[in-house]
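Take a look at this one chain, the form predicted alone, written out in C-alpha cells.
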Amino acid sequence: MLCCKGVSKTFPSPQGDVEALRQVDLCAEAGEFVCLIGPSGCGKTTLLRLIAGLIPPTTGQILCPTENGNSPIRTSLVFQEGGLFPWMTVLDNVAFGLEMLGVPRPLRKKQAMDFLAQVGLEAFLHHFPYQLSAGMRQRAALARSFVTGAPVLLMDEPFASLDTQMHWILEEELLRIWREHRKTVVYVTHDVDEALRLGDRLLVLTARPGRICYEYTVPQEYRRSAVGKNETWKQEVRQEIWQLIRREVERSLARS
C-alpha cells in the first residue's frame, strides 16, 4: 500500500516560491491501478517524483503501511523517453538497478536476460539504445522497471511519444506484465482514454498548485477491456473529465 498524506510542494524562485502541489491525499492498495490526469503543469511528474524519493515534499508524508509500522517506499519509475544510459547495452541497462541492490553479477544477467525475454528483446542484448526504435527502447525500460522487484511502479507518460499502434501495442505489454507481477502503479497521462483503459481508479488533479479534485472508479466489468471494446460506457465519464480539465485549463490561463 501506497499512502500519500497532505502532500506539498513549493518550489523557490527569484521571482518567488511556485507552489506546485497543496495537500494532497493519495493512496493506493496494493496491487493497485492508479491513473494521474489533469492540465499541463498541474504537478503530476512533481508527485511522482516526491514518492520515488527524488525530492522531498515541503509538507506532508509518503509512507507505505505495514503490519508492522511504516517502511521506506521501494520505486520503479519510467519516463517518456525511457531513460536508458546510452553508453550501456540493453542487457547492462535493464540489469542496472539489480546492480545497485547488489545482486551477483550471474544472477543479475539472468534476471535481466528473464524480462528482455519477456518483451522481445531476446535477441537485442547487446545492442545499444541507439541502436533500437523508439518501441524497443520502451520495452528495454519496461523490462528495466520490473526486474528490480520493487512492488511500486511509477511511470510518467511512458508512451506519449510513440505512434498510435505502437502506444496500444505497449499498453497490452505493459499489462500482460503487470498481471503477472500485480506492481502498484502510478501512471501517469494526458489521455482519458486511455487511462479509462488501464486504470482501476482515476484521480483528476486542478491547475496549479494541483490537488485532487475528482476520483472515479472504473466498474470492475470495464476494466482492461480491449481497445475500442465498450465505448458506450466510456462516453458520458469522458465528458465530465474533460469539462473537469477544460475549467482546470481555463482558470490557469484567467490566472496568468
Contents of the next structure:
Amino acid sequence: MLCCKGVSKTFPSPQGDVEALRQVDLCAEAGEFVCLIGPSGCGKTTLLRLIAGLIPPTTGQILCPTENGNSPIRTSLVFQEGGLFPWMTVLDNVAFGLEMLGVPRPLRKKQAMDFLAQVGLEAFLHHFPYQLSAGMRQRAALARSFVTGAPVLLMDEPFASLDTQMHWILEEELLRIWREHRKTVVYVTHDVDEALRLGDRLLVLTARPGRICYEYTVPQEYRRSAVGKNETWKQEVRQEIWQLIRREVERSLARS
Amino acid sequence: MATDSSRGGAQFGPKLNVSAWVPPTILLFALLAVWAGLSGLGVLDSFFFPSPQKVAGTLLQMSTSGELATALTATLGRVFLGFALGASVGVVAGLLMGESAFLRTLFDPWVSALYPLPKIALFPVLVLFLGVGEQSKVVIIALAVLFLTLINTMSGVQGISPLYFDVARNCGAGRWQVFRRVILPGSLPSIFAGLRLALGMALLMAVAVELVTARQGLGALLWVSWETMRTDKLYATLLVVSVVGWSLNAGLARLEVWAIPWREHR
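Could the form predicted together with the partner chain be given as well, to go with the form predicted alone?
Okay, now the whole complex, with that chain kicking things off.
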C-alpha cells in the first residue's frame, strides 16, 4: 500500500515561490492501478518524483505502511521517452536496476533476459537504444521497470510519444505483464480514455497548484475490458471529467 | 517495429564511401597538373612558386637526410606531451566542475576570465619563468588544450538530460555510480568534441612557438627555410604540417567511433 498524506510541494524561484501541489491525499492499495489525469503543468510529474523520493515534499508525508511500521517505498519510474541510457545496450539497461541492488552479474543477466523475452526483445539484447524503434524502446523500459521487483510502478505518460496503434499494443503489453506481477501503478496521463481503459481508479488534478478535485472508481465489471467492448458506460464519466479538465485548462490559461 | 536485426554487433564505424573521396582526389591532381604546367611554361615565378616536382624532390631529400624525421619527432613529442597533460587535467576538472555546483561557482569566474585570453600571449611570461627549453613549450600547449577540454567536458556534463539522473537515482545509484554510469558516458561525445578542437590547437601552438624559439621542429624548419630563402623547403614543410594535422584528426575520429559505439556515426 502506498499513501500520500497532505503532500504539498513549493518550488522556490527568483520570481517568487511556485506552488506545484497543495494538500494531495492519495492512497493506493497494493496491486491497484491508479490513473492521474489533469491539465498540463498541474504537477503530475512532480507528484511522481515525490513518490519516487527524488525530491522531498514541502509538507506532508509519503508512506508505505506495512505490518512492521512504515518501510521506505521501492519504486520504478517509466518516462515518456523511456529514459533508457543511450550508452548501454538493451540488456545492460534492463539489468542496471539489479546491478544497483547488488545482484551478481550472471543472475542479473538471466533475470533481465527473462523480462526482455516477456516483451519480445530477446533478439535485441546487445542493441543500443538508437538502433530500436520507439515502440521497442518503451518495451525495454517496461522490462526494466518490472525486473527490479519494485512494488510500486510510477509511469509518466509512458506511451504518449507513440502512434495510436503502438500505443494500444503497448497498453495491452503493460496490462499483460502487470496482471502477472501485480504491482501498484500510478499512471499519469492527459488522456481520459486511456485512463478509463487502464485504471481501477481515476483521480483528476486541478491546474496549479495541483489538488485532487475528482475521483472515479471504475465499476468492477468494466475494468480493462477489451477495446471496443461495452463502451457505453464511459460516455457519462468521460463527459464529466472532460468538463472538469476543460475548466482547469481554461483557468490556467486565463492566469498566464 | 521493423528494425533490421543485422544492424547490431560490431558493424559500427564510418563506411568507406567511394563517391565521397574520388571527386576531391581528382580535383587535387587537376590542380597539381595546372601548377606543374604553369611552372613548366614559366608563367609562375619559380622563387615564389617552385614547381610541384621541385617541392616533391625536396621533400624526398629531406626525408632521406633525416632532417624531416628529426623535426617531426620534436614537434609530435611536444604536441603529444602537452596534449596529454592539458587534456587529462582539463577532462578531470571539467567532469568535477560539471558534477559539483560548488566547484563550478568557485572556479567558473577563473575559467571565464582566462579562457578568452589568447594563450600564445602568455608565452613570453612562461619563457621568463621556465626558460626557452622544452618546458615552456609543453606548458603553453597544455594550457591551450586544458581550457578547450575543460569547457567542452563541463558543458557536456551539464547537457546530460536530467531524466537519466532521475532514472539512475530511482534505481538506487549513489553519487559514484551516477558519476561512472551516467556522467562519464553521457559527457563522452562532448569530451571528444573538445579533444578534437584541442588537438588541432596543440599542433597550432607547437608550430607557433617553434617559429619563435625552437632549434628543432616543423615550425623551426619553416622559419629557417624562410630565412635561407628556400621556398621549396618552406612548401614541403607546410605540406608535412597539414598532413600531420589531418592524420591527428583522423586518428582521433577513429578513436571516437571506438569509444562511443552507442551513437550513430555517419
